[in-house]
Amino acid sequence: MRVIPESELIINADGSVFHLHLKPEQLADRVVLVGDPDRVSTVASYFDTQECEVSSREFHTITGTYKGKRITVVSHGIGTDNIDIVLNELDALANIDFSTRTVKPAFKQLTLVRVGTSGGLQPFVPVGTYVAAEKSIGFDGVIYFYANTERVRDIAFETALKEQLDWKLSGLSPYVVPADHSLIEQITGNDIIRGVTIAANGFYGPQGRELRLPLADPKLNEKIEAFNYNGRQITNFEMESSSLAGLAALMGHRAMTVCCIIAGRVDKNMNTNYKGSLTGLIETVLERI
């Protein structure tokens, strides 16, 4: 049996995992993920009980109970690179024996729902809409560092995407990963649109925002908005869903992202007072997770 070296799985002196500073017993099987560390307290304010609270860098965690369900809420910060840290450490907490540094014989599956904010790309997802990423398009490259990604990717969708977008960014190949179907069925209803979400690897240029630097493909957003594959259009931009869906699928966990649309990228409008709308989405996820 492989023993995982100290350099690969870093365990702090108190027995917690390196970045999150969580111990295995502090993690629930149901996990709500949010970007903003302050939003963790907002989610946990609905809990009936709280058993632990841990903060380290941008990673803020509270575990407690909501209507009899034990839930952990964790902040992951911004970007797919942070998701790589959080997913690997959550999986380690669930499935690696820290005392022996070996994989546990019985796999523990986590249910992970990311609640975030997003920019809408279609008229049918105006500001205030809730959109679940039934499929995520990764403009990052995180999952390419792991083996056997073909088994979790939608290769036909990727081919159509690169053809219709006339993809011009050399050295970067977008990938497409579906969310866990059973979790999409569990969380979404008539109040949540099932969409196709782009996870960009930046907020400005990668999402078509032009300030002082010119864009490599100034027409990319227009092509994204016009994209249609088997009746599916791209609904929104955010920055984490692809690596969450991809890594979770490779690991065997159930995961999805659902976002509140706070910006209309086509109409160029923005709701900076979106916290009320996001609170409604948090309540919905807590009820259904």
The other form holds:
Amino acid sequence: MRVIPESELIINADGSVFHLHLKPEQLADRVVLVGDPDRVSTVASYFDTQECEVSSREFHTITGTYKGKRITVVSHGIGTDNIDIVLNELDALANIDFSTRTVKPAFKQLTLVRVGTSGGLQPFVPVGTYVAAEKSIGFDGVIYFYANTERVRDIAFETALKEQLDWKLSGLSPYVVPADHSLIEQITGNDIIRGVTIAANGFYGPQGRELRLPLADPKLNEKIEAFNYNGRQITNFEMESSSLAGLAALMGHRAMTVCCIIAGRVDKNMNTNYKGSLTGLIETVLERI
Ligand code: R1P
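Coords for the form predicted together with 1-O-phosphono-alpha-D-ribofuranose (R1P), given the form predicted alone:
Below, the chain from earlier opens the complete complex, with every other chain and molecule after it.
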């Protein structure tokens, strides 16, 4: 059996995993992911009991129970590259024996729901709407570093996307990954729209925001808004859903992202006072996870 070297799976002196600083016994099977470390305390404020709280860099974790369900809430910071760290370390906590550094014989499946904020790209997802990423489009490249991504990607959707967007940004090839279907069914009621979410690899240029630097393709957002593949339109921009859906699917975990729309990118409006609508989404996810 392969023993994973110390440089590949880094375990701290206290027996915790490198970045998250969590120990295997501190992780629940149900995981709520949020970007902002402060939002972890907001989620945990709904817990009936709290068993541990750990902070390391942007990764803030609380494990506790909500109506008898053991749940871990962890912050991942911003960006798909952070999701690579969080997903690999959560998976290691669940599926690697830290004492022998070998993969455990029985696979433990995690259920991972990211609750985020997002910019809307269509009139039917105004500020205040909740949108689940039934499919995620990755402008990042995280999953390309792993083998056999074809088995989790929607290649036909990718082809339509590159054609309709007349994709010309050199060195980048957007990928498309569906979220876990059973989890979408479980979490998404009539109060959550099923959408197609772009996970951009930046907040400004990669989402078509022009401050001082001109954009390589100034028409890209217009083309994104006009995109239509078998009746599916692109609903929103955020920055993590693609690598979350992709890595979780490759690993065998159930994962999805659901976001509260806090900015209307078409109408150019913004709700800076979005915390109320976000707590509504947090409560919904805690009930349904
Ligand atoms: C950018 O401001 C951040 O907000 C969105 C983006 O995905 C990115 O992480 O989500 P969160 O509110 O979950 O962090």
